[in-house]
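There is one chain below, alone, in structure tokens, taken in the form predicted alone.
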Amino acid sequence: MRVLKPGLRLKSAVCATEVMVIRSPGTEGLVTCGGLEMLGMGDAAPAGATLDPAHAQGSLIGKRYVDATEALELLCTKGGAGSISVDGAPLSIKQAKALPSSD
């Protein structure tokens, strides 16, 4: 578990995936991808990571993922294989606002 501040970036052991935090209510988590800890960008993969199928729905780059309240919102870099999670739970694409109408 790593304390997630906005600015932190992280990758996957088991897929291209890369997410940058965006806003964060300052709590350790435990960020997921494929179904293994996320690694700092310095970090080397684990041997024979793999990835879990029933965490391989995918991210997509430029998409927004936020939990349950939108307190955590990750910015995803570079979209890969794997679904991401965080303790546990998964994350969702954050849905874009509608725009008033105008006359």
Given for the second form:
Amino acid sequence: MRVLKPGLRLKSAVCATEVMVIRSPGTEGLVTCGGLEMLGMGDAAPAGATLDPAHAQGSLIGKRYVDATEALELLCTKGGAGSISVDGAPLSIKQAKALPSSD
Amino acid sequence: MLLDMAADACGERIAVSCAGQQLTYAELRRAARAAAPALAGGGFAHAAFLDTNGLAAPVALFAAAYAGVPYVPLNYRLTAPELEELLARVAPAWLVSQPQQLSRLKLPAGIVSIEAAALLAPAREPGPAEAPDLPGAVAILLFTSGTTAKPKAAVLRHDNVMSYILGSVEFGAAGEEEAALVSVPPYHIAGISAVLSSTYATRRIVMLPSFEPGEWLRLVAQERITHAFLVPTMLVRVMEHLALHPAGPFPALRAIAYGGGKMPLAVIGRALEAFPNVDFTNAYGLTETSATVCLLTPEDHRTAAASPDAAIRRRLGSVGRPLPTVELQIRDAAGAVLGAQEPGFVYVRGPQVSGEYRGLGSLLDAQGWFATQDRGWVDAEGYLFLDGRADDVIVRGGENISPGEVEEALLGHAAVADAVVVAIPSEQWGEAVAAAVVLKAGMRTDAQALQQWVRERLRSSRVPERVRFVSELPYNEMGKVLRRVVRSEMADEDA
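Next block, the form predicted together with its partner chain, ref. the form predicted alone:
Starting with the chain above, the whole complex follows.
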């Protein structure tokens, strides 16, 4: 569990996935990828950690992942084999907004 | 992080090209990472950049991020003493520049120069694998033009800039055929945001080092440009050039965004006709807000242009509505929040809004609102209309007069090519209205005729007491009319 503040970056313990918190209600949450808790960017992966096939739908670079309320939003900054959940609930890909290019 | 994502996902795509040279995203990352260790390890407080647009600009920008050192692009049009003063303020600093720029400067102590071309040489040593994670650190320092006082340095932090990019651009959204033409200079917030937005969208950037309308049009055709950003004067010059030298069609061109100053209604009307298949977007933003805070979308343009309803048609002159991540308020001089249609001062709030200056700290109020110093009002549906800068208002006998409405009236006269309205000192009124007017070639009129013209259209207090005919108005290179210069010239007539 950790407080999910915007700007917080996490990496997967079992695949290449990395995420950054974009929006959050500021509450604590357990972010997992591939079935294991995601690590701080400087943390070492636990020995012998493996991808849980039940959480192996993959993550895609550049996609925004949201919880059911869309109050929590993570940006996938590196894609990987594991899929991302918070407090046991899988996150889903948020529909892209269509803002015109302004610069 | 932005460049890492682009290089990881689309490393072989062309990131940027200029004058026959180009870099892929992977090459851009390699060059930026290769430059970073010398910058990070040299005890430098800033990474300054003094050159026109080219491949070195994005390399220097991203090298600064990899090194965790604030990036400070400088205006190459400044005089040598002005540049030397700014360099002294950012020392100790690394300075990316060109021999012809460096040869005119006496570099202050603590400035180590490196030629722009050296940044593009193949990687000499592996740089850091990742940019340091410093969300609260200063990413960019931009000096304001400083026409009255010492230039102020606006501070943009990494989280301001990232909020803007993540809030307004979808990663990898650009198709492989897309290309953005960048003609705003690298020391302008629009030049920086163009690089960051295009990188995150993985859209190819084509750099135009020095804007000239014929060259701009040539590049649009040759490079199959799909997106471009122009300041209003640039669009005016493109339209003038097209009138004399018909060109096109430009089948690839899809989107033109404009901003950075007031766009004359007649010009945007002509542009919509000349480029019927192009999406026009008006972007309103300031340096202190990490670029765009309001957008008039292509849909808004089309709806307004086609509407029989005057209240909707006039939205062509609006800067649109706030981004989803930005809040907007209009307040009166005492700070009270005003409703729709009520003119006042424009305030914005959001994570991209920095409102901070080096040495002055944050100018945000306790609730995080930033006073833009722009005057304006919103219509019933939240479209923002700007009405000049707060300090350009003419206060005549206690009545506030916006130069914009008088200028618009003057520009409606058949003989008037350009006009600017400023305050002059008046014993009777405190301030009085004065106009500097440029006539169209071959046209004649006089002050009495123009005063009568304004009197027929506006309240009598708006009629310029003095009209001065000039051959041209002073503009800065971004197309902003230098009101202070006009004001002092008009005031000098009293002496």
